[in-house]
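Here we start with a single chain on its own, the form predicted alone, put down as structure tokens.
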Amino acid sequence: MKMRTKLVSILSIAVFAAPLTSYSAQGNAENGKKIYDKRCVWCHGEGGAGDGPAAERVNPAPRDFTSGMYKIKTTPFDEVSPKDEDIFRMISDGMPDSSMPPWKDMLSEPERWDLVAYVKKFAGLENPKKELDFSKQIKTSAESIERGKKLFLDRCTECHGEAGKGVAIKKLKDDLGFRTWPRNFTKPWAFRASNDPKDIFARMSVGIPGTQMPSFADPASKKKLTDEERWDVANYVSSLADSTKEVKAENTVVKASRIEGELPSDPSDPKWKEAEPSSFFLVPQIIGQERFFTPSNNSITSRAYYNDKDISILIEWDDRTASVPGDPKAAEIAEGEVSPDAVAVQFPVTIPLEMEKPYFGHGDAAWPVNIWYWNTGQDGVAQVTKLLNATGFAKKDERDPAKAGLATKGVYDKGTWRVVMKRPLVTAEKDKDIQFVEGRFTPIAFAAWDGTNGEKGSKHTMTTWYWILLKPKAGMSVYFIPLLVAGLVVGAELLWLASARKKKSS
């Protein structure tokens, strides 16, 4: 019986594993070309050189298949060819934080293997003779993470920064001349593969071919690490994930909590750690001129408090560079002229009574918007606060922020900007300013500028409309009303039972 069970298990594994081997070995390159010409040519080009018609609009640049250089692979650093499974994985899952989408929902498994067979032909790739050895994996533990942290601080901070956010201290470019940014380890959902220690171990062992990311398994490298050391670093890097920055589709509301006393106005105030975070994706501004296609920042997080007089909103976003015009270090890293880093929050002047909201691109004539704006200033000390009203991209009126009571303050620390914007709930100019109301869902949108990435004016990242809610403070009614309703329901049931018994007895 045991022998039979074991045989069934072996056969089951063989059945499930067979398609992987079969398709990878027998992918139909001719059919793969048909799929490629329909789906892939627009970015990767007819000849596979990464020069399709959309190539100049995407960041990072599409892969040049003719070079045979595959960045995400599980073959050793001295093995040029990736495994077929590596290419299949990238086609199936796509590459997060890039324009390469996952194709597993649009193409069948055989079709994806056909693509593997075809794209390999661009560089004449042969099957690899070696693959990575994952057999010595060290399980994640507090001890392993601590060992990995020490190694990380010694080997990796030059590019990835002390906090692992990819803070840039030098301008990095790949072998083809394209700008590259070190990975931000606190955002694992943006990894090209994943933040599973096994994937991180692979990147450390192989490096990322064509970039400055070296192999830490290369005996010729001064930074070489043993297998065990690489597993420790992988466990540490995996532990850096910050769940507060994760964008969740169901979370569309910035929830402002009501507190007594003074609201925090400093970004470093420890009170902010107690506020509930809400994170949203930033996308390039491609609606109005001048359009923007190559962002460096991809998400933003907000928290908020209010009391009986004011509202205070904290905005946080990771930025690998603190952009200050005139700073020689910023100039070394920048793409062209350095502009100030900046952030803005947008509200409708009038809270909609129904679901209709102003056009999220600076409103329109029927629905004007309020814009609160902050930037680093020209010297990083005299920060700038602006208050604007807009009825369209080209129709903005600047007003005195002090008159409306708007104050801002920003702090940059280890790759993250934190900016607080504070204003009274109600202002004197009710026809020009948003008037906050407790318990009302109010539309809110964000925009951000990375000054060393050529972002200024209309060239920036932004969100669509979300909501901010000033949560009412729980009073006795929160407990009394449900009890009252429950009592009425129970009373009604008792009356119904009494009536039913009376009818039955008569």
Second form
Amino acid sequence: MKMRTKLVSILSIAVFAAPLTSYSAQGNAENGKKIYDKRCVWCHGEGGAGDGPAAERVNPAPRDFTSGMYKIKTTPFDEVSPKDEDIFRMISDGMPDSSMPPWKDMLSEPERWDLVAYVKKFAGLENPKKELDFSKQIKTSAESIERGKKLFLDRCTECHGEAGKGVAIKKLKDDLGFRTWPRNFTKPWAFRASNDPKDIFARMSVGIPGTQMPSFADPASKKKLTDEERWDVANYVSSLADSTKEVKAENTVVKASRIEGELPSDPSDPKWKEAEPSSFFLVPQIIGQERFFTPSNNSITSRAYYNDKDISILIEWDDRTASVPGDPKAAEIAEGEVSPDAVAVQFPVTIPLEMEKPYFGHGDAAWPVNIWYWNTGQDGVAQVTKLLNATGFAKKDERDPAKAGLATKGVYDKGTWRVVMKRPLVTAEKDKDIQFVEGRFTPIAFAAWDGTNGEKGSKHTMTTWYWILLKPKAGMSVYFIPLLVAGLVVGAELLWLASARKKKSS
Ligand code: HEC
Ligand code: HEC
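Mind pulling up the form predicted in complex with ligand HEC next to the form predicted alone we just looked at?
Up next: the whole complex, starting with the chain shown before.
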């Protein structure tokens, strides 16, 4: 409420000031309303107060347009109004890693300008009097990045962490009282705007209104940075992008290379660096009983090796907290109780080979899946490995992982978990365990739990089905059964949820 009163007073001053900026386009607010009432009300609400029917379920909350507050703008920190181009951009491109969708494929350019005109009306926003000056941009170079790094370590790490992965150092809340997470700079696709130095410079100069991300151009701030310094930091932050974490649409297969000799069973083994990474989006599980919409982990990366005896799978994911129950630091950051961080991979027990034998008997989900599960364990004493078989919704069977030869090991380092799962290619219980065959595409799915984020049991993030392929020796044929993907995705996702739910507090 306090913030709003302040805004209104600034706005009333702004009314008397003539706009400096000229606009490339002026929308029609009347037409904007028609589109808004059809497309935007669900989240932003009929009156623009951010209180649509879906609002309750999303974090961050949909913008309350009556507040006149915009997060991504290119006008200075002491200028309330964004440029029309700023609003147009967010409507067109959406705000990644939030529920704000991109509209550029759904709505024409004039329609999006009409929306800008309408949305501004909720707070009676005037055109801005000032805009950011990008003219002193320092081109990126090794020297600039080095200077930027020093400033970054001094100014940014208290929230974004030393490695820039946004590890939770303290509990941050936005002005509405909701939990916020500082951005992870190694994942450029998860930026609300982008990791182009110009965008980073703008965020540092303006801050992100409504959140604890401050302005570093505000002369009243002890942490103020000069224009040049902000460009150096922007170049450094931009350099932190890690392409191995990038999720590519065409990437649907974890490709295991064959090596001679021992497979790496330690997550820190340098051999992993040479294995080809495949990254997938983690999405919140929203079908099961305990829905949740505020995941903190958003992608997972896997690599694999095999030899004549075993397969070794490395699973890596950024997690802002090493959630080990009993750890006081984790308790301080957590929402409520701390559950262990966990990860699981899932396979069907047998790979269907022919379409003539339908995999799903009579439409029920009575086919078994194999689940390999790891968690941090209690009090950091011993990590936990579990081997589970799920048969339909009704039954989950916990088996002895040692008997199947399944071994796991996890290591947490500067905001990233690395877990290795290793097992013989073939096991004694062929009717219970997936048997790996060189050259065959085997369905694989992942799930992760962030125990500091209240994730346990059916509350977790997951991927859909992908494939793991034991890359064959030259000349060997490859079996591929793409037709089954659709069926597997639907059936197995349900099973996945059912089995996860039963795990309860594991
Ligand atoms: C599914 C929910 C949802 C729908 C539908 C939706 N939005 Fe949003 N919108 C959000 C959320 C959530 C945010 C805030 C994201 C954040 O704070 O990081 C947001 C933010 C915005 C912003 C603020 C940008 C800024 O810089 O602060 C604008 C403008 C916006 N939405 C316009 C629209 C328009 C126009 C439509 C309809 C064409 C629309 N939204 C539909 C969820 C939605
Ligand atoms: C007091 C905590 C805090 C400090 C200090 C801080 N940030 Fe942030 N930062 C945040 C939070 C919180 C967010 C996420 C805001 C949101 O919810 O959109 C954020 C988001 C960002 C983004 C968002 C990019 C995008 O498009 O999504 C950038 C860039 C950024 N910070 C850069 C920096 C840099 C560079 C520094 C140091 C000069 C810094 N921050 C210091 C808390 C902080």
